[in-house]
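Just one chain follows, in the form predicted alone, and it is written as structure tokens.
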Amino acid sequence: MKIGILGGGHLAHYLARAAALFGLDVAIYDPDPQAMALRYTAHGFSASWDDAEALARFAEDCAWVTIEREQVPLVALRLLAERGVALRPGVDELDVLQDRLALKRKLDARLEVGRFRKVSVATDVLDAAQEFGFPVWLKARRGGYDGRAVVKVQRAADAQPALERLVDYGELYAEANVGALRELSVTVVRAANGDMRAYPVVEVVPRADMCHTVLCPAGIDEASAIRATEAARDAVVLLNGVGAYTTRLFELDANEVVVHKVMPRPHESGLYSLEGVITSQFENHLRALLGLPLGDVAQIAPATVSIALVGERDGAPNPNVLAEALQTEGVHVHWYGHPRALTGRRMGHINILGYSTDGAEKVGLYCLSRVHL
């Protein structure tokens, strides 16, 4: 049997890797050649993401094709689909996940998820902040994975050059500045019969729009983590999902949480998972799709911190990364292997096992102090 992957990053990686503790063949298919996870299938194709014979071939055989990241274009899932492919997500769902504000009014049916309205011109942006207050965040409707199609309006004056600058973005948005105390992230993995398997609730630290620090189990009350793991799971089923879905949260004051978005996919939030938790969200995600039993999701220590590997400067990686990092007793290293090092790109992640989320946090920093990207 083989699964197919679109997408070929570390977490398409990561899923190959638990692909092969089942014995499955893994096809992945990425346009960039330089893509990482190629060089661990025998069965990779590099090819525009629009090339239907190449598509036809990576999915030859495959009992689901599966996707890495969100953003893959819908053109390549219409391609397959209309050959009969079997795909996790499907076409009409990865729409509405691609589309920010269908997948806000979505989830506003039933969940929190912050106050929100679709502008045009200034005049529209201008009546948001009216309804919200300053600041607004001006967002695309689409695109703009890498954080650029966000601007934050702080007063009137910003707003019709923050229209400027995403002028090439299309449809836009406006949301509400809820005030977050700290965000959250929760995956869940549902299996097409229904059950449910909800991994401990946790605190994402970005820095640069990336996630780079993720503390496992975040240090907050209950009543918040039952109530950002309950939203997780509702989104889910909203969404109807099959597979790991990881829905990022805000926390508010008084043990409340408003959802933020939801992705269909094992996440960087959960990498922790790979030594943290007894069944890693790779796993689950191919059980699920496979219609095998979901795993035990329960922590294997009282905390787990995970802190990304992020390029210092431009050039060839550092060769001895690998040796400096183990230096540090009880880090688990990921170094994904990038042929060349870019300023602010994630070179890879530790993982680090503890008896509380300070102690982990505090040898990871440690780690990073001895490691030159």
Contents of the next structure:
There are 2 protein chains.
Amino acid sequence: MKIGILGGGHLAHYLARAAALFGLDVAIYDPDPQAMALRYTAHGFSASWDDAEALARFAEDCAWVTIEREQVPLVALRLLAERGVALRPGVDELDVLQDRLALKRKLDARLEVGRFRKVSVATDVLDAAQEFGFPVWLKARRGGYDGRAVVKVQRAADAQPALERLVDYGELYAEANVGALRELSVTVVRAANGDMRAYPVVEVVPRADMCHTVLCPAGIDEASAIRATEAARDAVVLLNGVGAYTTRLFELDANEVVVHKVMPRPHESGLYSLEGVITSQFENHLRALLGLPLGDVAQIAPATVSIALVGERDGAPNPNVLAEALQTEGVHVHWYGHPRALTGRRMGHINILGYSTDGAEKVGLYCLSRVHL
Amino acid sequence: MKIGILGGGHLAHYLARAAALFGLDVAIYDPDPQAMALRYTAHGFSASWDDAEALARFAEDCAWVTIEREQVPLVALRLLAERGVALRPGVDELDVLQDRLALKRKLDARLEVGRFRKVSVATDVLDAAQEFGFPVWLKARRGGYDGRAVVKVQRAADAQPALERLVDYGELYAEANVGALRELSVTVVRAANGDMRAYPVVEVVPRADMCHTVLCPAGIDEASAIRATEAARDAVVLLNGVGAYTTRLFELDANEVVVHKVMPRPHESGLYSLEGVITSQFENHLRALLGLPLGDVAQIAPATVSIALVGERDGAPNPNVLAEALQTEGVHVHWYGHPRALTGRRMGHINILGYSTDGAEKVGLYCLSRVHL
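Form predicted alone already given; the form predicted in complex with another copy of the chain follows:
Okay, now the whole complex, with that chain kicking things off.
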């Protein structure tokens, strides 16, 4: 049996590793011929997202095709759907997930997603500011991720310049600012028969819009954890998702939580599960796709911390990074093997298991202090 | 950086998985185009062991070439050595390791390996029996593994027929029978600078000459464990090994141990380490090759048991095996994806972590009772 993955980055690679545990063949498709996951399959394809012929060869004999990231252009999924390829998520599901406004509207039916409204011109933005108060977040409906296509509007004079900065992104909307105490993330895996398992609520500490440090479990009140988990479960059900779905949330005062976004896949905030949980998010995503029983989501240690290894300069990767990082015993090093280091690029990550998130994080920070990326 | 592996079975695949954690490219070479590890690399090569041109293409840009199994024909290593490819083990080391008698002679200098003597004709076998007592094990120096090229000589009349059965194997020798209580295995990983780490002593419960069940740690007296570990460390030093070396031993009465054989690689008896130890034998083998610091060999749980999934018939693999095996929570399933099931073929294995080997084994046996292989 063969599984196809659209996108060939490190998340695709971890999905492929999980598939290999079950003896499955894996086909990977990425327009970038240097995409790292292509190196670890005999069925790698590199062509544009609208190359119907290459997509057909890629999907040949695939029981399911899934995606590594929700930004995979819909044209690729549509071409595959026309050939009758089984897709998770499907075209219609991904269409909603790529449209921030449509997603918010869908979730708003049952979940707290914060206030938002569609905007087109400067007066709309000012209306939004009157309703929500400043600052307002101006966002593109489509094409945004990792902080892209987002502009903060601090005062009335910012409205028109903000609109102009996003002019290439099509339709826009405005979001109220929420005073978040913490950013949280919950991955829920859901089987086609409706069975669900929720991974622990983790705290995400972003840096430069990257999911930089993840603390599992999040050091939050039990009431917040329950609300976050319930919200993530509800989100997957509302979206009729099958597979691992990651919900990012903001924790507010008084144990309130607000859903920020939902992604139909294992996410960077779930990399800790590779060594930290009995069944990783990647393995459970596949189990759900294949109709296999979902696996145990218990933590292996009381705490796991995952820290990104971020490039600090442009150039050849430092060959000593691995050796230095590995000096710290028991730290699981993941190095993606990118041919070039770039400032701000995620070059790998480390997972640290321990008795407390605080202790594990300190081990990780000590380790990082010896690595020159 | 690229690593080459000669042999493309599941052990090669686990080496390749470890290499991918470090972002390394992996080239795999196996004459069998269906060898499972070939499916998970963009650099797979299938040609005969003496195809100099294919070997050259395989080894291009490889920092190191290692082997999956010690039966890889020396001709392949010689052809690579002629091209200046860095090999672990080297040609001379593997030459000794493939020759059971030469290996025993080498180890005999410092270790208890049992009594043995070279034999050629029936009277030699009878002389051995007179010295050791019946039964005597008649073995080929080369070409034997997993119980092949081994004949038990129970009485004088068996000597000539036994010699005739091994006539195609070249030179022979005889071994004394040892009254083993248990079979043990110890993997030691050794760096080029001499650093060593010994994995826990495990008990191997063979079935039909296959390493069927592995219990970690072995339920043996501390004195036996120390002697087994010391013997395994000494063996690697005597052989000047770099990488993971697996030493199989017999435990006798009174905490005595006898070295049975040594293999220059991670072995089936170390599959438990994939989930059971912080750094798997495969990862540490690579670390040693690459000159990286050796990783922590502490167990993740107090006990881990690994049980082979063995084909019970010939035919298409049972598609329900995975689903049924996965019903048992927390059991790590490894399924190699062989296109055909064969009676007696290792189709995969399960690793079970627990608080005791007894408990973990029972979980595994319960799981197996629900699987029809």
